[in-house]
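Take a look at this single chain in structure tokens; it is the form predicted on its own.
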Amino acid sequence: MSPLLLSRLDRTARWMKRGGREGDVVLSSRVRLARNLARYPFPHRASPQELLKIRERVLTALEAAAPSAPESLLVLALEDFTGVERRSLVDRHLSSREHIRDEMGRALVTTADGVFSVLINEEDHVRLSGVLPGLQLDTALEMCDEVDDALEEFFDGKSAFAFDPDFGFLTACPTNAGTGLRASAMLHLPALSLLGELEDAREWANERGFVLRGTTGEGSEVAGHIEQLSNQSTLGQNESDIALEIENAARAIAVREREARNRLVEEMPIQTRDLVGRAYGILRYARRITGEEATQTLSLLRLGHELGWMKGLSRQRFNELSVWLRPDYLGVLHSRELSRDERAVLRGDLLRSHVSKVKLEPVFEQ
């Protein structure tokens, strides 16, 4: 396998830093917007001659918005890379797995740290999309503003984007129609799910307008405690005030979490440090871990970390785990293609190189 796409892309991306507003609970903030050029299918509809088209007009038209757009842009032709490197881009919450599904006519173009990325011809022709650590959704969509901006510049104005006068922006999928904005947060609840108000949060949330889920979004699954906290329209509003309520609401749960966390400790102190002593154990001896395995373990010694029990491992650190333990992740760290095992016994070692810094306080004896 070429180690190309590793040599151009950071392995530590700038989410997993440290900074941010509420990092505690709040692990990154997301705004992504969503674009298509008018006079061409929606990317689904698309001849494969359309697609390399769309590809080459916004490719053109990134190059020429560089000095508004964020400094060295890296191209990346989906085409160009092998399988488990594009699956991997997945893992890196750099693209989607529909986005790679069909690699022709696909590219991502995107910052090192991956700060800034652009889609083409995902589920529409353009994605914008900003991400940083912690709760910065405001620095998150002047950036991506900032690109639109130039690129409507360079189409001559909004008519060269699919636009209605009553909808706003048009997009593959009607609830995206509007500003086509998605603003989200990923949150890390773990004391919330262990006392069983998780579903009450997914209800204060829904009452909002606003969807707690996993962190691929739609019909995925949660895994380590982390939800995906996210608008679930832009038809009518404005996208400074979407994005805020997401932010209010983010500093929400991030208090019910910050409450539940304490509540485990004076409520349930014997539990709390039987899981999280159990998931130190499995970390730092463990030779096959499997990835769900690894992920559930790797939440409770960070909800660890966060109540003081235990030095060693940084936020950072716990962040560039959660990415580096994942299977395609996993194949482009170690250059090949990985066999289930071959997977869980890597991870293992990746783990316990880490863990066996994790220094216990003696409060956690307590």
Contents of the next structure:
Number of protein chains: 2
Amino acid sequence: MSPLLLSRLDRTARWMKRGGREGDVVLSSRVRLARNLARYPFPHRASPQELLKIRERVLTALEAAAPSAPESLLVLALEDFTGVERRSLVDRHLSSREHIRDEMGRALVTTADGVFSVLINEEDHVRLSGVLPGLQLDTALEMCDEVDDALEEFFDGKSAFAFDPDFGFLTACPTNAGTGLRASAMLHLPALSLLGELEDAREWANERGFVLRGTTGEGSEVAGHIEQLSNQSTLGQNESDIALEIENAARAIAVREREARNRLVEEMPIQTRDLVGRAYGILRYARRITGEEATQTLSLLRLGHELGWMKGLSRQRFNELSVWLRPDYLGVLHSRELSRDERAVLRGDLLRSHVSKVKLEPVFEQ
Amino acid sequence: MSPLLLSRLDRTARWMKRGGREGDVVLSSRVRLARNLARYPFPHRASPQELLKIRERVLTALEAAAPSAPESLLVLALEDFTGVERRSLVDRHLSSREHIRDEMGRALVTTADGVFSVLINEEDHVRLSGVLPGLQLDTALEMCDEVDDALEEFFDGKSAFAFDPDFGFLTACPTNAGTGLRASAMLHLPALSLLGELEDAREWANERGFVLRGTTGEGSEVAGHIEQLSNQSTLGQNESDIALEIENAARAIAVREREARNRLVEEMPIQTRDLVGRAYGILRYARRITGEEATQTLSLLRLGHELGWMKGLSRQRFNELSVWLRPDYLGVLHSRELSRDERAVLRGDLLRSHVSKVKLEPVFEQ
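Now show me the form predicted together with a further copy of the same chain, since the one above was the form predicted on its own.
In what comes next, the whole complex appears, and the chain from above leads the way.
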């Protein structure tokens, strides 16, 4: 049954698709609302029986409260899945390492396209997520709010959630208390990174109460120039204000990145063409490629695409490949645990088949 | 005047051309005869005046004694050249680091195609060299012997050369004494190297009185899988026997290398395609490339060529590129000392322009 459920997840998640604002820099926007049922211990202190009870309550509420089409929600109880299957959910950005560590009593509830999902018994009892392409935190927030309101209504008022008049919504980790809101934008910042100006951008964000930090891929490697911008604290602020502020900050960083891209091409024309050219050469002709190298070279190819140097791969395809090349996603695709070597070969095959469609523009050869 | 003389050297030396035996493994054959004039100190102990005197005597003798067309010999007195020009002669394999260290009184006498050349006042007063494509040490030896005999005749008998009845011809370094002959073959051994079997081949050569050792490029880096096979001692052996023995040993190593290439493709098909594919991708699309990376990737591309995976570059072109990409050759081509960065860009341009003509065979994609 579980593989069948996995196969109902779209290969192309909603956030991968085109349509978001500032899509040349902002890959996706995510809003997450953390909630906990009153009178139950937080997941890390709950017994298996309590976890199952919590999950049951939340699932019942979601079924009743979910927007428009509750039947469109897939319910994945994590204990029904193998290790590689659970990890592939992290690769798809639908779950987290924390969430899959102990599978018992955990669940992921998601639309097939991943635009809306709920983690049950991750760090908190309930984490509602809305993920959209480009910069649209407002819409993502609306999605979460709608379900949050419906849940509250189902549970018969705010008292169902752990709530404190002074602190707001209570969460397992105090930094999430308050609105329980984490709003984030994924930014592709290759030019700032190549010009060594990422630290400046991080400081700029920090001074304004945001965090800009590199995302990590498999193990501890840093994923190809992708940085997550998010709010540092959720306490004492209004939900929409937080989302709006992140949107504004993301827009400002996007301006910086675009300006850096222009400078990169003007000031380091050969080095930039060299980096993009090598990335293309490797992705086009290598037959074994590690996740780290694939992520790094794809990032540079994406930069080449945004600079107008090549056609044939869309932003959607870059987004898709960034997930499809991941180790456990590949494993699930081939229905088994793969060795590192097997993955490297399959990843090479995947990338070559797509990158062979790229047409280099004459401007690139200048 | 000196740049004019340099421009008379063929861009394509004779050894780079096709035609030699065992050309899939043996790049070139070189014979070198070391001779010293009697009654003069060896170059490292000679005064500038003595060096000039020696040079004058040898040049006069060569003019009279040189074979067929003495007018075809170019005479390059090293003090007429700039540092980059002198070093470019080493890049062309026409001179040596030792030879150009102190230019005063040193000279290179060579045919335009480099097939025959004489170093005056390198380690010894006279070093005659014959270099031919593929495996043909016999012919190279004949060329040197012919001039050696003519020189002896001009100098009026053997007594003109420092000769000892017990030790044979005397040389600055005792290991060269005897016949004064060094015969060597340059071998392209990528498969033995990739399979980790080079050490076995070295031992095999050692046990038979030969040396098989990696050639070094710029600085101390090892050049792309090119190994020099030569005799260890020249004492107490007949010249033709030495040449013949090296020929036989080179042939035996060529058999090993071919067998290793077959195994490489059979046992490591994906890894081999990966290495060759990456090399092609980099050479085709990089815009800056160090000498080391260029040499290494060209070696792998040459392997791909020999495996029948690509067309469009000939063995001659691989030989040519191996010299044309060298730092001081590039400098002379552009008439000045180049920075490391400038060289990397010019090298990238050179390689792209040639590698863009490569056509990959469908078999390579399997």
